[in-house]
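One chain is shown next in structure tokens, namely the form predicted alone.
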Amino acid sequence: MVEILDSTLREGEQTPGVTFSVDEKLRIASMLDDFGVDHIEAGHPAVSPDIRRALKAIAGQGFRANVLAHSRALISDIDMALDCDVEWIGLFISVLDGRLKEHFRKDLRQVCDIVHDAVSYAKAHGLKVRYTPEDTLRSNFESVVAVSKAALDAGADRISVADTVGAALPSKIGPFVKDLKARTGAEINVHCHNDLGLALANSLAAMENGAVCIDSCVNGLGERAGITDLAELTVALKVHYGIDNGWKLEMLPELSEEVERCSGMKVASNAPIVGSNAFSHNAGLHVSAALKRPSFYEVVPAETVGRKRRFELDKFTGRDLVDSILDQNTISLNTSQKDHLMDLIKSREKGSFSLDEVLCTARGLGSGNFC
């Protein structure tokens, strides 16, 4: 079983122009913990009061799922998420060597006593803690070793693996995992970036390596190119693996058009499972092929993930669609009205024809008066 953690509400307003209200966030929590994530990341405490705002109106709501406050490892930062009433905290600090010299001026040690006594302050108050090496896969392995080990010794309950500039392949990240918990023992939580449009096979590899809780934003927002797409990751689990952990797979239109409203950030057209293309099909063939039967070309049926199926009218089309709409519409045309009615719609050389205009042609068609 592999668990979510939704940073939509974190991670996810970090975007760049993106900011939400309070009203905004307890809707968009609501929704999360009725689609079903095991941990919503509702925001980092000492950033703004409206966020800290948000924070203890959502942990005050009962959800089912945890609620998590973002932290740096600081005790300032710690009494902040705590006077927010949240279950979980998710302290981070890198050990990057570049970062250790010219950032922090701190050495593998000194950070690790940092660590140490910032996991045992928050266990110390009742928190649930989870650690991150920030940029953790392009930190000496050794060093994430050393401070995992601290923040574990320290009471810590997972340690995240954060692919931060989304530098990591399938092949690196697998291993990675594997032998960090191969020498920690510990629960390893995985949040990877898109800069190279790798995030979801990244999450996945990790997964299938040991990683017990993979992180996503709703329509894949975040830092520069985003982190994991919670729609792409609950279906492919599902597809892939067979996990379906309760998820209200469809609700994931209905969590994209709100997070795509409050956002201002407009979904592809080509996005995978959420974009308005995804269950569109266009070609003659595939579309005779996916009447007969969806799944010819169909990953998962659109019907699972709250969406119709569509298909397109333009010069692609084939007799097979023309005639399924005929009959599904009662109208009757011998063999050259049919044919006179494909010959209007392959002629259009750009743009596409509605349902409603084909159908008034083939009336018209059908009756001698055209539209």
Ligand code: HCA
Second form
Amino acid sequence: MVEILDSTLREGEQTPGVTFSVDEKLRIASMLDDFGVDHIEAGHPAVSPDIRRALKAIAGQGFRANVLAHSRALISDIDMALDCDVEWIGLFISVLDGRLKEHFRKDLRQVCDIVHDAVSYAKAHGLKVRYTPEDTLRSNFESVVAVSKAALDAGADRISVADTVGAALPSKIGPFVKDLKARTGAEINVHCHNDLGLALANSLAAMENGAVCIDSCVNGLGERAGITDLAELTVALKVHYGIDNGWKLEMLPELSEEVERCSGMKVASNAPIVGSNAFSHNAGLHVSAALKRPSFYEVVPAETVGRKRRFELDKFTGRDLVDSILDQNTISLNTSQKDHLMDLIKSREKGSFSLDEVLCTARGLGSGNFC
Ligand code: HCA
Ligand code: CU
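Show the form predicted in complex with the ligand, please, the one above being the form predicted alone.
Zooming out: every chain and molecule, the one shown earlier first.
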């Protein structure tokens, strides 16, 4: 059992060029709740009035999912989150040596006190608290332990290990999470950026080593290269670990499309699960096998994740696909007509055929009238 926190409305809105309206956020939040995520991180209230409006509106929906506000470790930020009536707050401040000296001009002891005071204040006002020592993986481990203990002493419910710049490796984040848990007894959350394409692998390694909650965004949105993608994450959890928290995986395409529409960020055709090619087969051998048994070339059946299997028609197309198309459309061709159709398909050096084009050619061959 692992929980999912979706941060499309907070981290995702930090994607360069992406903003969501309050209405769009409400719609996406409602879809995420229906899909079955456990937490919705819905914004950082100190950023703008519309983010505060969205947080308040989402928190007022009575969703099954918890609503979390992102916040600096400042009383004024926490007050804004309280005004939005959220259940959870995610406080963050880094203890990276360089940041302490050059950015905050504070020592570790002072930051521990700031965290302790901020967590105490949030807890005294009834909030559940996650504390993140931002850029956790590149911070001194002993500093992370010290500040985590300060947060936990003040009542923090969770500590998040954030790979803020995507610098982690599965073989490093795993032991880090395990050791942090052993040293502090904390419930660990994990937040992995995808700068080196390792966000999913790092998230899974963290989970294997005891993390109880994984952050993700629809379409892998987020600062720079984004964070762990919700579709990849939930399907990997199901395929590899048999974890299925009642997620409506068949909603993944509509969630992706809605976020694509609202964010204006196009999903790549080769994106896992939700990309237009994710369940398309091309080479003759692949198609012939997938027609008999889709699992020969699919890690999860297209239908499980709300997708339709598609077969590309181009020079790679083999006889089995042509036969199946002819059968399905009750077109009967003799062997030499089929050979001719195959030759036509194979003769196109560049580009694909539409199904209509192949059907029209096949019907023409059958009747002697060409398109
Ligand atoms: C940020 C950085 C953050 C914070 C994560 C957290 C990160 O945008 O402020 O507060 O849990 O990657 O460290 O997203
Ligand atoms: Cu982040």
